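A lone chain, given as structure tokens: the form predicted on its own.
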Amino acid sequence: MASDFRTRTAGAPWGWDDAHRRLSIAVVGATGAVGRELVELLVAAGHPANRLDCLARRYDKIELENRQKVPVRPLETTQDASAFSGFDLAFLCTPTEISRVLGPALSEFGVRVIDLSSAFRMRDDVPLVVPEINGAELAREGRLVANPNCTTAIAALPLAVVDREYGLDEVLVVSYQAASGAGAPGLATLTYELRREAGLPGLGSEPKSPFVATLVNNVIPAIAEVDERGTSGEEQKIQDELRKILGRPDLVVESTTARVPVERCHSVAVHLKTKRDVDLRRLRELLARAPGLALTDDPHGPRPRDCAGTDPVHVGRVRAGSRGSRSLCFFAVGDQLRKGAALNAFQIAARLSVER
């Protein structure tokens, strides 16, 4: 399955045309896992090198899958938006505290900003967008757009299909989140632990782990800090962001998030109740043709290993629940670095630049 999707999307423009390629674009935080993926997408879409500026903490180079090397220059300051003079668009793949400063400064300076941190997601005046679901939000005034949490984006696509047809009443989400959700340090830690577990020589120095425990051969049943109620930061994001993206502030959402020793795909097991009786045959037809989704009939799929590097959110195990005709279950897998982060931001950019 994975190779078919890679072949189909290799070099694809994803709606990126000559008008988009005339935009001057900055990718801030370009050497992180998501920033690198975003640069890969821009280059694959044919964006010219002289209109792409990659910034990070220090001088560096990003080596892409095609062996092309893209230079990276240091971000000199987060205080002076005039340093971005001449840019049409900036992707902020930056920590929340940096985005909070840069995002408003750049948008006020006239630069369109797509922020991939959690800094602005729940602000009423900032659209939180998954283009296939609520792309119309991009017509709102303002130059700042928020990209959703990666697990939220993956769960939201199939949930939106169900909500449009049958109306969601309650949603229970259990996530199985990959090491890539913790960025480049998470990927480096998983690689190191796998090699150490296998007894391979030449390990080098151990990276600083972003995880609270060893990840390899393990499951960590909370992601981010846990508050006094026992809710993790990741769980709160899923609950709040699903309501905003689906336009359902009344929706009952519960979630449990877990970190698993998978490289780069997040998975979600979803159990839900709807307002109207569900016709499973009809629902499968809708899921099969919905933009951004790929439906599988494999009774043991979808699986992260097969879905890595692909664009769609893969949905399977669609079945009736045990709580009556308005009860439903499914399993979904999406590449956290693509639709969970960089690809979704890229799709936002395509819509923004066309509509501006």
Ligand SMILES: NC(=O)c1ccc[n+]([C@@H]2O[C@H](COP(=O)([O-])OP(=O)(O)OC[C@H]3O[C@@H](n4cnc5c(N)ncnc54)[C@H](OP(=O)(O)O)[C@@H]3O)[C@@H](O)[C@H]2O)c1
The other form holds:
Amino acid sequence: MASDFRTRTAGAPWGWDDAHRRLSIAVVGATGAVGRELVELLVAAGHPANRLDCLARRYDKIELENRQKVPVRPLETTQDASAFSGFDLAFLCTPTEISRVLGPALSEFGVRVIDLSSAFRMRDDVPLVVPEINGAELAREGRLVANPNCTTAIAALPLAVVDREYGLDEVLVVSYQAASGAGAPGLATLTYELRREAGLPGLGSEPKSPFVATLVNNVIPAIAEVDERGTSGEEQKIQDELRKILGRPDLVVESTTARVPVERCHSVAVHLKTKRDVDLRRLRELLARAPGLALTDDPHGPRPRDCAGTDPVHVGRVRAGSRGSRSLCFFAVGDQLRKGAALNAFQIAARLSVER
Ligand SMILES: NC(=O)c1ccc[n+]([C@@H]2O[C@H](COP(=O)([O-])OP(=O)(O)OC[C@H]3O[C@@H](n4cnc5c(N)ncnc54)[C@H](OP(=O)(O)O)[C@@H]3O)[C@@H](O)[C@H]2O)c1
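Next up, the form predicted in complex with the named molecule in place of the form predicted on its own?
Then the entire complex follows, led off by the chain already shown.
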């Protein structure tokens, strides 16, 4: 990450106590954008190095912000869950197809699994959890928990507050998603393109871009594949996952997702209708004290550049819509590598009743 986007770990250790520090933990995909962030969180929370095993495709090491080097060993085969023998908990920060194999195998082997991919999110027997909203789901049977899509988690936190108080009727989410949402290759591509556009020397070889077009100086108005109806994979995830997390299968959700040339932090413009009249002053009070949220009065904020590396979802531009007292608009920004991924998964782990 660029040096002005330092992670601010003010919230550490996020409820990670001595009992958690006795857990033997595997982070699979530790060299990726999300895995690396998870290792940072675990180390910042004081998890001992001898109870933290980092895995990826190949031998590597990651350098943390405190300059500590953490070794990464290769996962020889995704078929052999016995490689995880002795672990209490595994975070799968891996592509969906790898999680699909490892998740069930590890749970059968007795390991608690928190999966950050989309492999299990919509399965009825797997809780899909944002702890501040539906943490009670973690009491359910089963060793596998799914972490939501990053944009969904960011939009869900303020939406849950509105839903509890005024009842959501319909929601429109438009996203502006950072390059690192496409993982380490996305970030490497943006960094390379920025340097190339600036004419900087020592460019090195061009990374393989995960984007369909040059990202710098651009906006790409669809994320992931677009289906025959014209809906992108990311848009479908937001619609399905919001309904599941909010426990509102009936909720009308529309979305458009776009990639923007920002390093980290996804932003969402949300327009919605409620079932009951909205009292804006009361809503602001509720948003200001809701766990996981930070309300701003900045008429031109929140902005990704200021929110990168922070824990909360920042909400601003809260205002009445033009469709009467049941319509509302707001803008929210969250660091998708933290609350949209690693931090949310870490908070799930902190609330699991794992045998220790
Ligand atoms: N980026 C986000 O904002 C975000 C947010 C929420 C959820 N997610 C989800 O989180 C997961 C990880 O995303 P990411 O952005 O961190 O991706 P990434 O930067 O591309 O990292 C992927 C990681 O998976 C490892 N990996 C790939 N194939 C593997 C295999 N066969 N065996 C073991 N490890 C393997 C990679 O190891 P090598 O380095 O050795 O290749 C790397 O450590 C994905 O499912 C993604 O959809 C991402």
